[in-house]
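Heads up, the chain below is alone and in the form predicted alone; it's given as structure tokens.
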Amino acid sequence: MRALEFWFEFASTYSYLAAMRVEDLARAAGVPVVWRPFLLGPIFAKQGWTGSPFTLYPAKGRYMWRDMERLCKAEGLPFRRPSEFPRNGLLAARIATAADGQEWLPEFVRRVFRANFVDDQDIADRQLLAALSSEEWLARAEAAETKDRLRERTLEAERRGIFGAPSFLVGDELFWGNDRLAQALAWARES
């Protein structure tokens, strides 16, 4: 059995769905999860996009919001469309990068996603992020070493073929999208 790498972006609606479910589903499957925050912005820019495909293509955006409502209802997850989309998840991603391997990382990730997609809070707000982690982790997030690690993580995502979020990697096998979580877990369990 191999670990499931969960690659997520804090501004991603579908990453919210996956983040709220991945740990329980992986535990039930007996598959360890490795949490991998990264930034989609640089990857989108290399594709020639100036923002989220959901804002660049209005029909796609309308579909996504309705899809999120249906999926969250089906999963029993709260959801409120943020008043600003996409929100800047850079500092939150730096905190998550600094906290690699910490026991509290999954709960921090879920709290940030809830702040954005349930409570409609600005996830770039330093006070909010300090309350969700601590001043110490906020300081670690701003260290040059952490910034470099997040840049390298984003480059690694691109090198490994990741083009959207959420993405799941089992070794070099890529599964893209919240709807591929079960398939990725099955692949991890069987390999």
Contents of the next structure:
Protein chains: 2
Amino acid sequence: MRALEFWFEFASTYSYLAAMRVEDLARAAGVPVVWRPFLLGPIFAKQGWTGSPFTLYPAKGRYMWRDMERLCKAEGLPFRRPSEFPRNGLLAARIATAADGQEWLPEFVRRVFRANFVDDQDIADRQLLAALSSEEWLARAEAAETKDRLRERTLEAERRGIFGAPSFLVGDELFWGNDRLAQALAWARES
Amino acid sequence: MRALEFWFEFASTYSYLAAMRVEDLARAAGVPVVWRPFLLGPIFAKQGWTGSPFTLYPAKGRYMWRDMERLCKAEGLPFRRPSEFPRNGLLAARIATAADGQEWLPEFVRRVFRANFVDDQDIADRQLLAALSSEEWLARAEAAETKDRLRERTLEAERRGIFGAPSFLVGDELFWGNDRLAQALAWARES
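Next, report the structure of the form predicted in complex with another copy of the chain; the form predicted alone has already been given.
Full complex below, order starting with the chain above.
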């Protein structure tokens, strides 16, 4: 049995689906989860994309919204298409990076995703994020050390083959997309 | 209950996975299948892609080969990474277009996919395709009417929101990717 690394980006719709489900499913499988916030922007930029593939490729974007609707309904998860997409998840990712290993991290992550994809709130907003964590953690999030760590995490994601979110790593074995969560957990359990 | 339209491209790895499974799964679900060959090239070109995303984006490509290996193993399907990718599926798609509604079409489609992704054969080869169909059907494939029909099919795919392969349509409801086959069949059954 090995740990499952859950790599996610706060702007990503399919990361929302995975973030809401990973803890319960991993517990049922007896697999520990390592939460790994990272930024897709720099990885997309190196592929020559100036934004989200869902805005760059309109047909893909239209499909994604419909797919999200169907999947959330099937999973019993609330979902509202946000009025702005993709939102800037940088500060939220910095808080999650600073909070590495904290017991409250998974619940903070879910709250940010719900703010974005259920309550249509601006997850770049300092006040919202302070309410979801604390002023103290905001200060840690903005420390140079945290900024560096998130930058390094994003480089690590790229080095390890990640090109989209959510992604799951079990050792070197990469699984891409919310659709692969069950398969990744089975891999972790059997490794 | 409605029919499932199965839109596929002979060069596409994930279309191989779907093509090998769709007939049995649809039969079990009591859903009729309409086989719809089309060409991804013109659709990708309109998105500004000069080739397959799996060659344009190397990290995505490396992942896809590993993902295919795992998925084929899990489904009990043979798979060998072809020495050339993507292969040119134009002539095969023309034969499949000419053979619309023929009883032997599904088996022909599977044979072409196996030639590409199991036996590492060049599916653009006239002789191979004659052996998998017949000289008579090759002649029909190359008739102007068939060429026009395939061109029209590809435009239809785009009009109906298709941006990748395989895709499944149940009326206007679009499902993208081999991963959505079960969901698409459930939709067809319940419609």
